[in-house]
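Shown here is one chain on its own, the form predicted on its own, set out as structure tokens.
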Amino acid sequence: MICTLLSIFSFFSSAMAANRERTFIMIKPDGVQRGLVGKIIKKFEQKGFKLVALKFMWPSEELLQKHYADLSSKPFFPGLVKYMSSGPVVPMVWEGLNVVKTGRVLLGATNPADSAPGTIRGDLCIQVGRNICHGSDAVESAKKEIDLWFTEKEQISWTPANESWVYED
């Protein structure tokens, strides 16, 4: 019985470790201009995710064209790049168990009108063109976006003092 319980515990601990991942979250110019940076960071911290990289910067059109390359054929692409380069942004890397999926849930639907109350977009936005945040939609895209915006040295590996209160061993 004890061996079975230890095997089950070991399985869940291994599964938890395997699902620890990183995601890319960026506060867009409207979120910065509206003074919402702290509120957005607070949501991710309160959930228990770990911040491993953060910048405050004014992105170039070239960087944004690379970031949004998958949307380059869309009619709104030029306006998106122009808007995103209109002011400073706050790109971040967050780490945690299933952080990509859960981060998207915290943000809410891309269209704030479809976002649930309690989500970042549901509480703080009205229109899709001013939805204050970008969040990676998959582990693969998160890795690509993180590598585009941050060097390896800019991503800090560390263990928060409260980790044992957020995660089971």
Ligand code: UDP
Contents of the next structure:
Amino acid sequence: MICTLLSIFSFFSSAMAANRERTFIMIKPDGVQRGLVGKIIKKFEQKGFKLVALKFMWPSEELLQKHYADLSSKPFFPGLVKYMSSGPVVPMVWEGLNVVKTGRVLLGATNPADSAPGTIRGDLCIQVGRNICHGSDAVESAKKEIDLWFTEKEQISWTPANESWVYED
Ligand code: UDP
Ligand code: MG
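What about the form predicted together with uridine-5'-diphosphate (UDP), after the form predicted on its own?
First the chain shown before, then all remaining chains and molecules of the complex.
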């Protein structure tokens, strides 16, 4: 009996933990300058993901060098840091089931020339060096990026009123 209760509890708690995956999404300076902030946020809201952190800031080159450290040897790195620090951005944390992978699907392929119509990049931009948004590529990198851009206090735990209409449990 106790075993059954424990396994039911662990089933529900692991399902809930899966729903609490988090990703780091950022609207880049071109997305802000082009007035696409609301449109990009709307895609994530309408999908059913939960916003847990958001701010508006002009990031330093130092912060962007840390954010893109894995790409520091790439020939496009200096241009990337210059582009990303050229104006304000909207960093965000979104939460939900498979949000890292699905978030990347919503954004579309890195190069907008390859992004499917219907995706954010597929519909709203043309060149890889002006691709308007960022999304973490794995759960581990998402954790690192979230910690780089947000404090614990800036991440809000809350229950959306529609939660039971988005998830089965
Ligand atoms: N980028 C670029 N030229 C390239 C590849 C990437 O300017 O040939 C930029 C582009 O803005 C991209 C960012 O570098 O979004 C980070 O590259 P990554 O491969 O991590 O793509 P992402 O994860 O953003 O899809
Ligand atoms: Mg990347």
